[in-house]
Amino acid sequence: MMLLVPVVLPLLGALVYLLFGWRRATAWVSAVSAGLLLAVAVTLAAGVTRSGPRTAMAGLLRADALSAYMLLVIAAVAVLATAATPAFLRTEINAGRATARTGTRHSLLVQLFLAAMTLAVLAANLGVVWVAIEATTIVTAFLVGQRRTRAAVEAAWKYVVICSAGIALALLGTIVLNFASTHAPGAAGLDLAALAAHADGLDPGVTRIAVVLLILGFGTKAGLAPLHAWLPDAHSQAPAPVSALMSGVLLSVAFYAILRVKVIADGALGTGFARAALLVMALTSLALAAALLIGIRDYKRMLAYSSIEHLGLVAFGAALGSPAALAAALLHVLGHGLAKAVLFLGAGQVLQLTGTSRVDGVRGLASRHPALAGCFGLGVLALVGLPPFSLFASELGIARAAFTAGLAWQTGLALVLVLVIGAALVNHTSRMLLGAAHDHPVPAASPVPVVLLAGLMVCAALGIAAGPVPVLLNSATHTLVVTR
């Protein structure tokens, strides 16, 4: 039953909004659902760490340490996003940009979004993982186009077309991998644990084709180059809480699927094949983000391109494949999710305050709204990897593991690109926070610095003293390391 609860909880929340709509009495249902999800995730993580993997529904659902960790990431970011949603929606309704019906549709879709993501990380079958990730595309397409402006609708269609192309590649890869499993020892099928256990019996040629298709397909949804073009448009046009969820966890859930595929690829083809593919995608993503962030003019797009950078770093760590590198990459997933949720929620507040998403349209935010400006500035510092935030520890861990693995020039190039990206982020953010304040005709919204501060504090705490998280990370990395 413990494995069913994370999927059922958000579905019950969606049912509440379907029956009663969004109103004062139901405004916090999403946040309560996310809080309960976090409690279940913590309980499940403790149980899995103590007694090993669990299964349910005749083996269709399975939770090991990696699944439990990803569930924690989803729940933690969901708590931040849903806690900020009531104030965000009230401001939109008061400004005439939304109605109670919009709030109902938004909250219902967010709950379905959470249910699909939890199913993706708890599914024991690669086919079910594919279905769940495709479901996130369908649900979030309506959220991206929620404002129904020309730019929002265009971004939603671009998101659907590109991600559908990517997910079609992943479907083809899934079918090819299933074909390979029918000609290998053990039970045929797409059970992830069985495929990993019998990977050495898979036909190398067929498996190589399947792995390429799966990495490209799920990499599209993770925002990795070359099929990344949907990400800046979708994240910049989606409502702030949705952008926080998409950047903070949706990209990571898609990359979770790549991690599962990599275990199979390493067992069937050796560690070199998946490593080469991920290194190329990682460095290309970092170079692309660096080039585009230098002259960026929209601060929500700035945060979106930063997501491409950080998923590139996660891909770089995953490519190394050592326990230290994988632990650092997984820690980076959590740190990035928290920091990016804070920043997108803060960006939503800035947009409501100023009425513009242009960097040059926001000046002197620190003098007019110091609490919001402070949270936004600290969030950017966390994002560029300054201590004490956990992104510093995770980036340092990835770099150390890469030098240890002998990838000197690749690591040097990655570090240079990260420095360029960090300088661009700090430059654009300082222009927004400092200087003479602009007079904006838009009425001031009510920032939610408590939510933003909570996210920053957790991110900093993980960088100083991670508590029991290293135990879970250690168990999770063991599920991803293949010894041959």
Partner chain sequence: MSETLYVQLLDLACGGLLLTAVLVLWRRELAVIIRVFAVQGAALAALVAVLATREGSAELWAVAVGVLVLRAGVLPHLLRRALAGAGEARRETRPLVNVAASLLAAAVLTLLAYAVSQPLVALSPSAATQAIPVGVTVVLIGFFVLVTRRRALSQLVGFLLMDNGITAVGFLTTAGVGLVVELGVSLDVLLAVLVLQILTSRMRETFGDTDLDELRELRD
Second form
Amino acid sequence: MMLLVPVVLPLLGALVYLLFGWRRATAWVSAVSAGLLLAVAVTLAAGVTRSGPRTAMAGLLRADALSAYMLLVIAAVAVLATAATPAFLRTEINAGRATARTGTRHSLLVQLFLAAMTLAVLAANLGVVWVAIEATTIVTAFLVGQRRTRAAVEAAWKYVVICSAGIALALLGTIVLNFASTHAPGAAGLDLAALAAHADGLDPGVTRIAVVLLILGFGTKAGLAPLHAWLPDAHSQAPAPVSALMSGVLLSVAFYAILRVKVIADGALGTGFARAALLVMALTSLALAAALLIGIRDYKRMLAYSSIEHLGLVAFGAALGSPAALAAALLHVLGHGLAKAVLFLGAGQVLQLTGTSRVDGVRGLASRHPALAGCFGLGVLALVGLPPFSLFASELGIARAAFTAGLAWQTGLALVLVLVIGAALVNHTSRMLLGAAHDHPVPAASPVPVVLLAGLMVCAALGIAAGPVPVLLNSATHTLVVTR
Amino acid sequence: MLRLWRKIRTVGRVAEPAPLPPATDQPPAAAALAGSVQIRHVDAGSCNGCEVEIGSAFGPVYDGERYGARLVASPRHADALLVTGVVTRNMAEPLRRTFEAVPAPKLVVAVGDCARNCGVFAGAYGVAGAVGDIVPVDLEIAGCPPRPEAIVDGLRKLTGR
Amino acid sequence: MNLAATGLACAVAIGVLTALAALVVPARSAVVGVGTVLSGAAAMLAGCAAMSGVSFVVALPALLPLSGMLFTLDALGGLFVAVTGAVAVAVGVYGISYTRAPDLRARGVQAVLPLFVVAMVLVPAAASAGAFLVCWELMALFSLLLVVAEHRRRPEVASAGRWYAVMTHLGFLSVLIGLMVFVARAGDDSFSALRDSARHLSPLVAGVVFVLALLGFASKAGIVPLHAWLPRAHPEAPSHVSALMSAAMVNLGVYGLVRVGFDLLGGGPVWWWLLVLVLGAVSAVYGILQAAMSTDLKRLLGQSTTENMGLVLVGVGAAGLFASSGNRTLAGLALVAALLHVVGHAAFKTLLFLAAGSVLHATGTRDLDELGGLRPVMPVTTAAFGLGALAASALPPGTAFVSEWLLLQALIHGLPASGVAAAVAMPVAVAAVALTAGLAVATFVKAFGVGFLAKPRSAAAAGAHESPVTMLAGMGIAAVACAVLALAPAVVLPGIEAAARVAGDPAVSGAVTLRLTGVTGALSPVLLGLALIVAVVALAGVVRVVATHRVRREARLWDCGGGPMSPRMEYTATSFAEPLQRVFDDVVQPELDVDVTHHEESRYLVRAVEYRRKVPDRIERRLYQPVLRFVATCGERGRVLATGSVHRYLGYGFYTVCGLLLLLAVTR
Amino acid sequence: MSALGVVGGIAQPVLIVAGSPLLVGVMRQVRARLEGRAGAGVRQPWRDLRKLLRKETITPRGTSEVFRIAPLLLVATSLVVAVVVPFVTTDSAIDPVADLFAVVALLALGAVALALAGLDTGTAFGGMGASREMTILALVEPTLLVAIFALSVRVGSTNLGAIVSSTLHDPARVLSPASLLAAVALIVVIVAETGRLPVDNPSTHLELTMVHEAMVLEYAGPDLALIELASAMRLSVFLGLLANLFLPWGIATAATPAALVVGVLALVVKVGLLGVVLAAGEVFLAKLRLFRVPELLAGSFLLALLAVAASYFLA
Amino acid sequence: MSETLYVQLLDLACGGLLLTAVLVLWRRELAVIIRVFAVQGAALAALVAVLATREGSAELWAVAVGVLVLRAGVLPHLLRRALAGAGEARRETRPLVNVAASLLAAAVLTLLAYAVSQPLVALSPSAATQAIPVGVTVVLIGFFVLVTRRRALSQLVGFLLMDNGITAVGFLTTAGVGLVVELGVSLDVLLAVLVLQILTSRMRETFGDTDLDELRELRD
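Right, the form predicted alone is done, so what does the form predicted together with the partner chain look like?
After this comes the whole thing, all chains and molecules, with the earlier chain placed first.
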């Protein structure tokens, strides 16, 4: 039953908002729910590492170390995002951009969003994973369009259409895989564990098609090229806590599906096939993010493109497929989730303070709001991959694994692109943060970004000494490595 | 280069033989200089006649340098000021400053009639006075302009050679 | 726990605690100053212990997830730890009052300084690729934060920060790739594993590793053509940070090169070291040439750092050349020269930057054309800068003189060890070192003469005042170090020789007179200094006796009798450098801009002439501008990818799907 | 420190101090004669010095210690060089200082002191002189070092005594290409470094063409005497160096009175001859434009570099 | 049901699917397109019914009914409602790729689908699997409509075409992917269409028109 809790908990939260609406008393319900989720995730992770995978609901839900880890990522980022939500909504309402009803809907949908994501990572069946991931699209569509401006509606439309189209490919892939699976010895259906175990019996010709479609399809949701284009639009238009959740975990959850698919592909087709596909996607995503970040003019879009970059890096790590690489990629998921959540929340505050999301529109932030600017700056440095933040450790791990795998040129290219991206990020951010603030003599009340600071500190602590996390990562990679 | 060498050989020594040393009415301050006098030339308002003559006094024919006198570029290096011309209003202060800049023991030589007594410019509107009106003069060399021999003669009184 | 380990642990612990204290304590400046001093002193102790043979290894697998960290301290690392610690001591003392300025008083800025020191101390102690890279990058992060500390005051700071961030990241990636290629071959990332596997590396891989590491380390050391960040970041950082960066951080580039080139890779073929030598020679000449043209006091010092690191690389390159031809005696000599120059440079660059900071503190300007006349109002600072300038210009009895002498000795004796490579490289190196020495003299005469002597050229300079006592004390520490290194380099030579064993045999012996071991050559800096002092004193006595006119008279300046001299009549740094600039016209390619405005009545009557001269960095223009333009063009073109059209976006996916399906259909 | 070294260490500075004004006198006299003048006599520089020492010292307002110490330092550097360089005896009084690099750097130190003094006055001329002097020095120093290098490479030492002894033992070296190239380069830079024509005109009165003189315009009395003495000493030191590096014969290798007398005479003759040749040469040359000087120096730098290359390649 | 009849009925249903897909490409009247889409839904239901008859599975019959209700009833209804508010923008006036080229593209896509599906057919050759290429073609044509049609409504139809194709493939390969998944998929599709429909109306509120190519506010 332990496995049902993470799915039900947010649903209960949603129920609360449905019944009582968003008000002073219920404002913190979502944060509490996320906190409980985190506690459950930690317990589950501990349990799973100790006593192996567990199933529930007649085999529909299944948690192995990887699921537990992803649940941990979801919960950690959710805590940050939901903790920042009350202040965010209050400011929006005070500014007249939202009402209590918006608050209710926002909180309700966020809880549903969380439930869908937890379901996605806990589902034992690839079909259910698909359903859950498609559900996230539907749930977040209105969150993206919450502000109802032209841009918000446009973003929501693009988001739903592109994601649905992409995810439809994944559905086709799932069906094709199912076809292959029913005709394979062992007849595993779509159960992930069984598929992985009996992957070598799958028909290679059919599985190839399935894998390509699945990777492309889930890749869409993970923000990987070529169907990445919804991401900057949606992330820049969504309210800050939602952007944080989408960028911090939704992408990773979709990537989780790719990881699951990759195990099957590796078993059926050998490691080369999925590796080639992921490598191409990763490098394309990196190149794309690099090209677009150079001249970016909107800082929320900047963060969104950086998400494409980081998912590209994760894909790169996953493509390598060695335990070290996978552990690094998974650590990268967590680090990126935390850092990106911090940045989107920070960007939300900047937007609320300055009223513009254009890079040009923000000047001398460090002079006006030093704490906020400090968090934002440190977050960007974390994204660039500087220690002590954990992204450094994971990028280092990916690079090391890549050279060990003999992919020197590809890694070199990827690192050059990372350099360009880092340069672009630093360039734009420094223009926002640094310099004198002469146009605003009296600083507006500067919010103390406790949540942001906490997120950064966790990210840094993770990069210095991850404690028990590597153990979890280790057992998670075991489920992902095919020894054939 | 060879042509120059040939010329040097054919011309040989240009300097005229040194005349007899002048009568010894050496200014008292000059005794300390002991045969070496560095001279700073100050044009206080001259018509440039005296300058031409000073130039030739240090030229090869009269060779003022052989007696130990030498023109220098800074009053700091100088022992004596060679002042020519009547002192114009604009030059009075600079002359005083130049005098002040010379390290003791120091001498002032007024060269030419203008320097001695304003000469033909006496009473002109821009004239501040003769050199003696501005700074103490130790030696006067008469003439308008004085002949090079006279200048050399005056210098020899300073060097004592 | 031996002395080295305890010292290092103390240094780290004190540094971190100081950083934490800085966040909470109200009197931050003093706490941070004292903490930095203690941390630096502990590091110095650890470094000295390591140089004298005490070493330790400690593995910290719990740190840095996925890699773990490994630390050790040997003589080579110990040298750099000690140098860093020493610089930190001077800077810490100086910072107590220097950081009371509004921009530097901020909590964050204060807390970062000790962390920066800790990171720098840990870099040479790292014993695995992971630990090395993490410390390296931490150092970059903290220095970046410090560089932008004064961003409110000058817009150039942000630009400097950008350049620094990008260039340092570029260097880091280069090192990262190099080390990771190496690690991939070795299978483990500890330095001992790398060392063991170096023998089995193919020449190509070893070459790739070396070149990549060289690029990365060279960019940290400010070597041409990767120097572009240095003359930006060093001047824009707060001066005590400039001192730390210029005197301690750039050294670590040299450390990395020596560590990877000699220790981990175990030396290499001739072409590696020729490359190092040529880069060093070019940097030395180019750096000092830029400095000679510079009118910004701190920029000039930054460019001189490029020069000095260039000289060090000449030494390192020569050491490599000798080592690869099997001559360990000369290799040791050349490396000792290089490392001694590192130590000396640390001392005098600290002193110079601290003095420059004092000037900046007092006048608010770094522009030499607006300084001058500081001697009467800032006597201590002037003396400090003068000493530093002497030390930097390779004149006896200066600090750099000894190391450059050693360097030239190594180069001279290269003849017997020569191959064709040495026969070509040595004369060029000698010429470069010599040209550098000459230009350095001109540069520092300009900096000192124009910046401190003569009359104030601006109101700011005229209103200067001497700095507080702790700042002077900081300078004093550095000055003492300079003097000791200049007169008695034998104090540090044993440690340096221990460090230089990675490449060669002990090179120098003797306390008063330095005698080269294995080759002929001797120099006694202290006797030289003594002889000069005796001569000066004796002469002064003789003059007093002989000169009969005892009284010294004060007089007005000889102003040709005109009015008083105005500061506008003085020679400025620009005019001072003008002849040199003409000489090197073709190299530096200055941009001249003369605007002549005529009167309306006639074009023969000039109303005003405006003359502007700029000496841009030519390498930057030729090398960086095209790259930047290319990147910008990519960015501009890249926008086409995101036009906002949902059809286009879907099209990407559609065409990819069709293409992939076709591919699947075709390849079966 | 050998007896020979000690004797040399006493004899050399005395000789240089006493003789260098005479050398200047000789050179002036030679020039005067060639110009058809009578000349002031060989002893005139000494008379000038005597007089200057009796005059008042002036400190211009606003100058610092640098201005006051510079003349002392200038003479002191030349004096130390005079003590250590093998002019009369092959051994040096302070052998570890008799290093070519050290000697060149010492002489440069003197020039730097004077340039700083020029800047310290804060006058336009002082700055101008300093700027020009430093420009020339910056180009001269490398040439000097490189030329010297060419000589030291084959000896395997930069110790002057060693170089001189080695040339004594192996006279054929003087005619080697490296040696000849280095000699020419050295002559050019010595001309530049000592401020002779065509680089600088020591007897100019026109400030705008000055280099050395512009820096010392503010000095008076004993300070000026020191500077004049120092410039004379530098000239003789450089000429002596040139003479003994390439033609060391006659130098005392033992501490016998006869050898010492021969050594002194040899030095006087060699330096005197060089001075005469230099002065005579000056008559034939016009001063170069300041901005043509670097071409000359670059040429000599190239020669020196070729000398080094030759000593590596043709060894 | 005899083998031949089964195959003929199956082919008929599949032919209906393909034909309706091509018709969507052909026609410009949005109302007609919706009607064609409803017909396709019916064809899909028929396909499922044929399979259900073949298998003799009541469960599958129920699914067939469900498909009919959802795809020929509910979804076209929703589309019609969306169209009702569309005002005069009732025609797909200027598709990004004109009709002739679209038809040509459809032909190419058909060939591609055929080529790609060969491994699937080969895995388990049967009448049903022989028809898989039809399903894949419909998916690809649906995607093509999504890419080339300007009206929001036509994009919606494109998306649904894709979904129909996928469902067809699903039924042709096996008897579905499990009930939970099946239900989830259907619910998701329904909700997605609902969301899109709401967004269409919102777009109309904010933009006044639903030419998607004018949605270019968010760009770099």
